[in-house]
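Take a look at this single chain, the form predicted on its own, given in structure tokens.
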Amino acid sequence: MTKNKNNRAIWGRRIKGTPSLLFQKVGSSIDIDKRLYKQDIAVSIAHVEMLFKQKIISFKVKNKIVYGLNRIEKEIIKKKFEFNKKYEDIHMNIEKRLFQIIGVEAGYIHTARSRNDQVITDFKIWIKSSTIEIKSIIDKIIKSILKLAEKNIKTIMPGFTHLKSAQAISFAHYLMAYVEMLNRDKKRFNDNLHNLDENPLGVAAISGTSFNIDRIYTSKKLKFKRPTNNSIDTISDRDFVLDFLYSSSVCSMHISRIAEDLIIWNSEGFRLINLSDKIVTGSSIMPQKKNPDLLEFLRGKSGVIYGNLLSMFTILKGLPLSYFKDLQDDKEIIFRSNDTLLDCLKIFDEIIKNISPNKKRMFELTNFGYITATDLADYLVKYHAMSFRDAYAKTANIVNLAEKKRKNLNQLTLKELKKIEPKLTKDVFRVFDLNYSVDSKKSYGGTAFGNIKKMIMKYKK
């Protein structure tokens, strides 16, 4: 093996002289990106392979290439790998490594590619590789929300607006609505797998290459659907960062609400749930305290998140075709993304896992806020053929009638109510009745138990 003669930066024939200690801080990116280190790696094999496949190199070269990259991958893996800031990246480090592995013939696994084409093939399938997993963990979310939706049916509380009671609904059907969320939160990450299914490798720098390589076998070796269409778009291309980015966000803005759902409820005003003492922490002066910091952590990284996306937009937006050093910070950006949104989905889990109702004080709470109201509008509409305008105003007359006594609407008296509506018969009180009015609302996507039973059954299927 030469000695040295691979021992310097690549475009060290080019550039005279040795870069400042400065720009090999900031020109280094081996600190992130050794994170690419295995989808590098099958990068590279895959490509040698296709080399050899249209006789670019000779089958000696391909496979001592190809045992050169298994071993460095065992090495790192067992972490005997060191990772070198003065050759940059990962692919460099392990084309470094490759050289004192198995001598000259390394220098073929660079032949008809670029970095700019590596590195966008490398962060395509790691980011796969990442969707797939956070589908994983919202899908377990999810069941452990049905869990606790399918022990709450006919647990009844009111359903706010404006955190005022509003009308009365199932707990359980409260609980449904975070699976619609986290279920489109599944369909966006989705779509971004869908969309960043096209492989870059073979355009090389920016315009393609003269070799006579096969794209189509290298896409179908490392899993995409098709090659790319144009050289110059595919080395600039960042949407599927933006994408990640955007689902990510999304995501962690819908665990943000829940979060402060819960936050709401487990306040002394409201004490609709309890939490339990495996997700609340203490004070270090009131020692009655139980902090529910946790469901904090996740209203305050949703910030974060939103940061990197934005951080990407402004990396973006002023840049012309094709690549650019700007463009480095792009992994960075996700891994933090990805990182805190894992973080934040295995942490809302366990909390789903530790929070009970309090049904008395849900119950309790359907007491204010005359919540059965609308179904005495809708009680006047159908049974005593008016307007739902004249039903609403005789039963805002009615509601202000309670108001006045200090009374629920169940506890006025049939002649009390017949002074506002003469037409109404004790029948009337049937629509007071909390469980009647939850299990009314039968239209699809309704809080009737039965509508949260079938519902529940089809989430669980």
Second form
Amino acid sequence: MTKNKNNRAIWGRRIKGTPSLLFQKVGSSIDIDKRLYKQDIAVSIAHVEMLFKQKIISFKVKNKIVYGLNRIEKEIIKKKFEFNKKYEDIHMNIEKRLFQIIGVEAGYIHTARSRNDQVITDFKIWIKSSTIEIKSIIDKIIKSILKLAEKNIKTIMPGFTHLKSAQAISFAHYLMAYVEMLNRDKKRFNDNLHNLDENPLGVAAISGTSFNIDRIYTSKKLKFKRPTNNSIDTISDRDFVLDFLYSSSVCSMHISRIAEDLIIWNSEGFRLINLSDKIVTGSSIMPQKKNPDLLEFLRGKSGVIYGNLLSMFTILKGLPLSYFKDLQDDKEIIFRSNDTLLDCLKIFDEIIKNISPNKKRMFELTNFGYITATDLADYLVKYHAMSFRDAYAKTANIVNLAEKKRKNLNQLTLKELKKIEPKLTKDVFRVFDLNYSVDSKKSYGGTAFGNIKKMIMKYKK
Ligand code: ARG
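The form predicted in complex with ligand ARG is what I want next, because the block you gave corresponds to the form predicted on its own; please supply it.
Full complex below, order starting with the chain above.
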């Protein structure tokens, strides 16, 4: 067994020179991967328990190592652990400290493993728990949205396509669209949990190991479904990193789009929603201002999160199998995306709790843009036996007439309407009623009040 003097690197016997400070600075990842300490210790404990079970190490050595690791964990939690750049990363910082605490028996811990399999095992476990946290925050947001939607089933506003008034919509229907987006995010993150559920530990550096290890045992201990199949692929694979970054990107893109909706609706031109004072900021020069800074933060951060996905793709492009130092940056990239996304999700939940629709203004805006024109065309098809194209043409003529007379559709007289379609009776006026318009969209997924209620109930369950 090699004695490890604590002031030199683990490879100090082979490599005589000490690296320059600059190399230490760029080569060391401890400032970043110290976030993996809990996972690293759990993985090491599972590893030595397996080594003992397989009679590769003795009971005494196993116990000493487990004792040392638990002590290290406490030291780190109590901030009494000294992380040292000289020992590069979390794995070697912990191993070094283990030597200080239990002595030479620490030398058995790295039997039948490498940092190559160790780091991805730690990392997968970390990503797993973060994914679970993200999913639970998304759940919280969905709950907040449902609460707001429930109160606004009958709140009618114009729905927009091309940002032009299109058709009448329930505000709750917009909100439920956001629920769908977030629910897909949740599912996407959940799929990742299944895809990363294979245990890398035991593939060692690249080829596996000559020791009689039990990878199924460590898989169970570390709550993985099964061990990975191929040692070379295992240490090269960062698909699970891309999956997390992609899911984060899509989720942040959703938040960004919703934020933009809310920014537009809050602008002076629209005034469809109010933001409470908790979520706006002022201007240093314009005393009257209440700016939606937080929403802009959400809109912008998707750019940062996409950047991280692209960084990782670029690192992986053309990288030969198997492990290379290039891969070390995966942690920093994930941590940045994760932290940014968590901030965004928490802020988003606060925002949902602090917006309210300006119902009067929503109603007012439905008076512009002839938003019941499609309802009129549908009416002509249903009650006057026309093809949709004929009805569309007749309705366009009616809209032209209304525009010429500077009237809304419902302000035209029956006489005026009859000039364009003589078959019309006064029954036609019901199509201009907004409640009728919204509630008539009963097709599955449409904005009818009953549909929305059912959807809210479904999600509440
Ligand atoms: N800190 C390293 C990383 O995250 C651990 C793996 C080191 N492996 C190696 N062969 N140098 O990439």
